[in-house]
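Heads up, the chain below is alone and in the form predicted alone; it's given as structure tokens.
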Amino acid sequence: MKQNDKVFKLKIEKLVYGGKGLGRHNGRAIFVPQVSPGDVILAEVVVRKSGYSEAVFKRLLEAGESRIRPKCPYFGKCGGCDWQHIRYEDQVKFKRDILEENLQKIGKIKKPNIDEIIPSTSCWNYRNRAQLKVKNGKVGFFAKGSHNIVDIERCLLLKEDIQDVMPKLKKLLAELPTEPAEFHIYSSSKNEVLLKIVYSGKFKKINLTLERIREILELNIVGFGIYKVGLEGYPERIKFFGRDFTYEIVDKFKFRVSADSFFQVNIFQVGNLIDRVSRAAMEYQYMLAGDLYCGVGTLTIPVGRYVHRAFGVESNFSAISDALYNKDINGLRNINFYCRETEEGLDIVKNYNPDFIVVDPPRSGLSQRVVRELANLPRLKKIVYVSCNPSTLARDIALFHTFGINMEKAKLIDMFPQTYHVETIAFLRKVR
């Protein structure tokens, strides 16, 4: 390949899911990270594949209208953010364009009805948790596309009480007999903090007290746990000190969240998510609601207030324990929770035969079997699909359509400012 084939002037047309920008050179699609629509750059091809190339930008020749100066000094090195160089109101517009394109091309919907865009109240200090990588005294996040750790002092995406915890974690490292692989930190709406110290190999006994860790980190640490990465790659608890749970307050709801459970990461958006899903349950007098991937009952419990009965299915035992507790503290007796893998949980769903379903799957979306079984429920009227991946959402919507279930509308709720991730609430109705 000649030099002029590898380095050339390129205008960025748009952003695509995954965070990169798309430009064209001699009719060939070129994907480049850390660009903005309208940018004119000098690009260098680094990978050539069938039908497209991947490039890096060597120099900015002309800035697009949306480009701004990144706020964080680590942007471009740290892999945590993708779009800090783009004005926030435009990030949300570009996410809407990406969602619409996926629904059109993959979901086969000519004119998708995206009827609401919900930006985050703040595009900074919104995250309540982080998984920080540790190696050779460094504490931070992986660099983009590698396992090299970017050593950082502060993360502007984290809640204000934990945004500058990294230097304090380095002090903690000095008192640990064995260096861990990761620190997992979670701060609740009450600024109660849970810490996990995660090892990947052999480690020596830790003699630090909860009070000492609280003193080092200068945080309201209510509990910390020692974990080891298991055979499947997930941290397994060895021992926990102090309280292994905290509480989240969202509007009129209270949720217990344990150290091994999951809660929505954006502190400004969880209330909006609950509100929009609950509203769908209020539109009609639904008798029975089911919630797959229900977690600690974050959506099951609010929906349960507006239906005759409800149930949730979740594979995480810790989350189900929290969910059972949460239905009681919220005064709801009409909800049951079951700890099952989703595929096994389909038998429970079929036995209940709900008319209203909520699904909030991982990025991989739903399996064909789950789509088929849900679509064939005799009494089903409505599905609310909460998605963090527009591609798999669109794929599943296309499959639901073959069973006579159509998307009525979708709402984009921006859970992850400064990143390319797109969170969607899609509303599907059975038409035959």
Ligand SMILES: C[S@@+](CC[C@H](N)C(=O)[O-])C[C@H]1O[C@@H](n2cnc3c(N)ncnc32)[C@H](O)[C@@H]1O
Second form
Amino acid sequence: MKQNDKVFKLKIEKLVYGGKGLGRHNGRAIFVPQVSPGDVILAEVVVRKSGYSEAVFKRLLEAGESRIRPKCPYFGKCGGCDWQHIRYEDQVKFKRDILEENLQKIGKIKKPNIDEIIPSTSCWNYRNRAQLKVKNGKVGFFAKGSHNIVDIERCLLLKEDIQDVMPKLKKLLAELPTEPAEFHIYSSSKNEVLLKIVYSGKFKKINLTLERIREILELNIVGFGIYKVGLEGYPERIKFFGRDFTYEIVDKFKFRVSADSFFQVNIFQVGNLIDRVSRAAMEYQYMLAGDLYCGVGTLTIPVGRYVHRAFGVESNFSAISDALYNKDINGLRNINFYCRETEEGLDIVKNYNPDFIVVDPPRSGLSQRVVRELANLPRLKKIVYVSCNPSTLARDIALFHTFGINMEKAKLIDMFPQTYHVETIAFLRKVR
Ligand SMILES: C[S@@+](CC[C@H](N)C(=O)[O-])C[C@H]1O[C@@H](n2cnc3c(N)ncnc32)[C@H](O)[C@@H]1O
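Next block: the form predicted in complex with this ligand, after the form predicted alone:
Now the complete complex, all chains and molecules, led by this one.
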């Protein structure tokens, strides 16, 4: 490759899902990280693939309108954030554009109705949990695209009480007989903190008490657990000390969340998510609601107030135990929960024969079988699809369409400021 094919001036047209910017050089698509639309940069190609190239930016020649100075000193090195160099108001607009493009290109909807963007009340201090990597005395996050740890003192995305926990975790490291691979920290809306110490290999017995860990971390640690990464690559619990759960208060709801259960990470947005999903259940006299991938019942319980009966399906036993407990503490007797992989729970779904369905799957979205079986439910009227991946959402929407289920509207709810991640609530209706 000639030097001028490798290093050249490039104008960034837009951002794409995954966080990179797209520009064109001699008609060829060039993807570059940490740029903003309108930026003119000196780009250097690092990988050439068939049809496109990947480049890094060597120098900023002209800044696009959305470009700002990143607030965090680790930005660019740390892999946690992608878009700190972009004004927050514009981050959400660019996410909207990415969602629209996915719905058009993959979802095959000419003019998708994206009727609301719900920005996060604060674009800092919003995360209630972090998985910190540990190696050779360093505590931090992986650098982008690598397994090198960026040693950090503070993460501005984290909730204030746990924002500067890293130096204290280093003190804890000094008292542990074996260095762990990760620390997982979760602080609830009541500032009750759960800590997981995760090992990937052999480790010696830990003799620290809960009181000592509380003292070292200067946090309201209610419990800590020792975990070991199992054969499937996920941490498995060895032992827990103290309380292994906390509570989340969201508006009028209370949720018990155990150390091994999922809970929405953005403390400012969980109430908005509950509000928009349960408003959909309220707008018509639905009889029976199903919530697939229901977690601790975060959406099932609020939706359950507006229907005769509701049920949730979830594969994580810990989350289902929480959900069963949560329906009781929230005074809802018309809900039941089942611990199943969604595919294995389809018979339960068919037996209930719901007219209203919520799905909130992981990034991989729904399987074709799940889409087909849901679409064929005789009484089905509405699906609320909560998605953290616009590509799989659009793919599933295109498949639902072939079964006579159309997307009426979508709302972008920004769960992950400073990152490229796009969370969407899509509302689908059965038309035939
Ligand atoms: C994005 S979370 C949503 C949880 C819940 N809707 C909420 O708002 O808190 C996805 C949930 O799906 C569960 N899950 C992942 N794979 C699953 C599967 N194949 N079948 C059922 N549940 C699954 C996870 O344990 C997790 O609780």
